[in-house]
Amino acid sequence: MGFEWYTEFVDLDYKPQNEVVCTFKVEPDGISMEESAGRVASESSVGTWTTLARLPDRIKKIMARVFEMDEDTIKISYPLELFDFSIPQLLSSVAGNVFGMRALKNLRLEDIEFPKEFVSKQKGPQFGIEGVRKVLKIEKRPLTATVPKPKVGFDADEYAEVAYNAWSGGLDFVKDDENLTDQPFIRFEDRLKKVMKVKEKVEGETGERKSYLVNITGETNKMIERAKLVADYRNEYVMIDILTVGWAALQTLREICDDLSLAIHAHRAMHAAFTRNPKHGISLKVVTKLARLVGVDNMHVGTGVGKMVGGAKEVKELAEICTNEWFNIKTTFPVSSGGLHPGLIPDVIRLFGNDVIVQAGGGVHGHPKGTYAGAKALRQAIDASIENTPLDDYAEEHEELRLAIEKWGFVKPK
């Protein structure tokens, strides 16, 4: 039938050396696991659907090879010669046509392991956890952030007022949400100008450093223009919806932000479109690894206890991907966000430790006494958790925390 060469891509005696290794979960459609595995390796490297009249031996040497195979999982090794070391080209190779093959019911890219040579050609975060802490002058405690709610609709003055109350209440970051950029009711530069004026005022009043995670997401040249504007206003950060702008744009902005000394806060908007199905797509583990390789300084990884999909085991693994030692690559600050409120803070800190950015939106602005009190309640919950003091006990002498617990208790929202 002409399909016989797929199994040539399966070599269970092969031992990868200095190669990229991908782990796939495979569900065949009417063919054997061996042939399914061979098809994935073939289509993602040098193969095609039939035997060829001409295939030089030197090309055979750079074939991808399936070297492990069990009931539903395979591991494929890819020689480095197959890559140009950009993230878009990597994904076009290992995660390109393979997801559309009719011979497979489902295919999921679970993990990618990179050798030192590949990693060493990536920039990684410019600041990392240590650098971010140095900018904010906070050595140990978890950092705090909030998104003004509602996430869109405020004008620039209203937005700046919410930012003032959040920062004054003790939070470190104010963050735009994923869909707030340059709408008619709140133009980008007007918002940036007014929030930065408030930031300067709060820093003078509190003696604490603050920062604004301002969303520059858009067409690549527009993002570059906005990043330069952010630097002109002497802010430390930009925020990018890394999946909607794409890996090429993110790599470009990483270069620009290096020149401008701007840290990158990565929002993972749209990820669940291809990470949520456990049988098909690409895992958030892969996305998080690639984001750290490209060089984001903060990365949303979920909460394990909030409103978003992702249990504690997965969230802990993602946090470790952000913080584990990885050749020359600096660490990335994991961000815990999505349905958080003060009553959940002990769970978050038990899961992450102190190296986490705790982001609460509704859990700050929904406080019975408003944003300022909500910010204070969040900081109080963190202080209590660090001291290993039960929140109920701490709340006896801290009204803001007490009111937050009376409203939300310890409920995990859905």
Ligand code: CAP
Second form
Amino acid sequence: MGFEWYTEFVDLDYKPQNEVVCTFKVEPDGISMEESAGRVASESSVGTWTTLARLPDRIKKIMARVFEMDEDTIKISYPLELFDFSIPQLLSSVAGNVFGMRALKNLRLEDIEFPKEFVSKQKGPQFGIEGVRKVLKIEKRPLTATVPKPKVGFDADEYAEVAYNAWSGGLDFVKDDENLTDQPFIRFEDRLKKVMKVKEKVEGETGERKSYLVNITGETNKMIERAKLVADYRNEYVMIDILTVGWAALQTLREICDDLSLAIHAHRAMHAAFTRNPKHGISLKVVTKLARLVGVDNMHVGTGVGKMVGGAKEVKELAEICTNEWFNIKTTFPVSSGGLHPGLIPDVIRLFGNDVIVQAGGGVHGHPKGTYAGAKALRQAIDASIENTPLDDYAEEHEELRLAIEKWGFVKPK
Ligand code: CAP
Ligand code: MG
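Would you generate the structure of this protein in the form predicted in complex with the named molecule, following the form predicted on its own above?
Entire complex below, previous chain first.
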């Protein structure tokens, strides 16, 4: 129409240089693909619905351009001058208004590719896989974690006892659940103090390093206060629900954790609100890339076999986003969690190899003989998997594993 200029944002001969490139899946609502693509590029960079009375000359230089387009996918390049290099502002641009445009039935941001200049301005992980292995003194094997279950409900003494049994049974991390922070029956500092006490006890008894993924999620200033407390108690990690706290808070805590030498365990609770629909929203690929750029040391990526959505192909791709070479950015430890139990560990190790943190909550604390035996069974399943021994054979000599397989077999829970 006479008052629109969307198609000026489409130039299929354009060759991006040193720009941010976004891949979108687009489903137009009654308009052409070119009109739709132009709308996305315009609304996510400099334009609006109508031509304007005044346009500074620099618009030509900074406007986004659709440079690739097929029947359902477009690629848009964004000059770096559009960004302040913070994650919130990046998303306000490329993942902001565009999802609400009436002219599109669906829109999904599938991927963001960053030029070196953007990546080099990000902190990335403080420790990375290598650094985490050094802290825990575990050179090669997969790391193990457990979330005490029920998610919330124990008091601090009961929780510390569960932690003691899990660590004594051979697990490396005890992790708070995503909604366990500071409840009337289990105050944050009381839990931290008591868990750190048993951590020290178990390290003395086993000679192994253990760590506590303590959930500091909350309002930003409260998270800073909790992170300082965690450092005072000389723990190595904090855990943050990165999507419910938001990218700005995560970037702030990444700075704080740098000063406090604290590693960050990233939980992605709430992601499925916008990642799950294959036609509309933002992919986990984008979420995982951003988490590594900001600088989380551990990141949940799924299991491919457990209770959460996400097939083996997607999970493997997310793990590779965590571990691939990426300019100056350290690696992030992929975390496989969600409905896991000993019977599924061989599948997980086949999918991830050794650079994975295997988390089982119900799959440890639901063991017929309780947490200590459940921890031993999980370690036994890991040990069997890395030496390629079938679980049933390994279980003949390992009672805890045999009982776990007797209860859960090889079921893939939903
Ligand atoms: C797993 C878990 C984790 C999920 C999160 C839970 O417990 O603690 O939050 O793994 O999903 O609350 O469900 P179980 P994802 O081991 O008992 O299943 O890792 O896909 O982000
Ligand atoms: Mg959980």
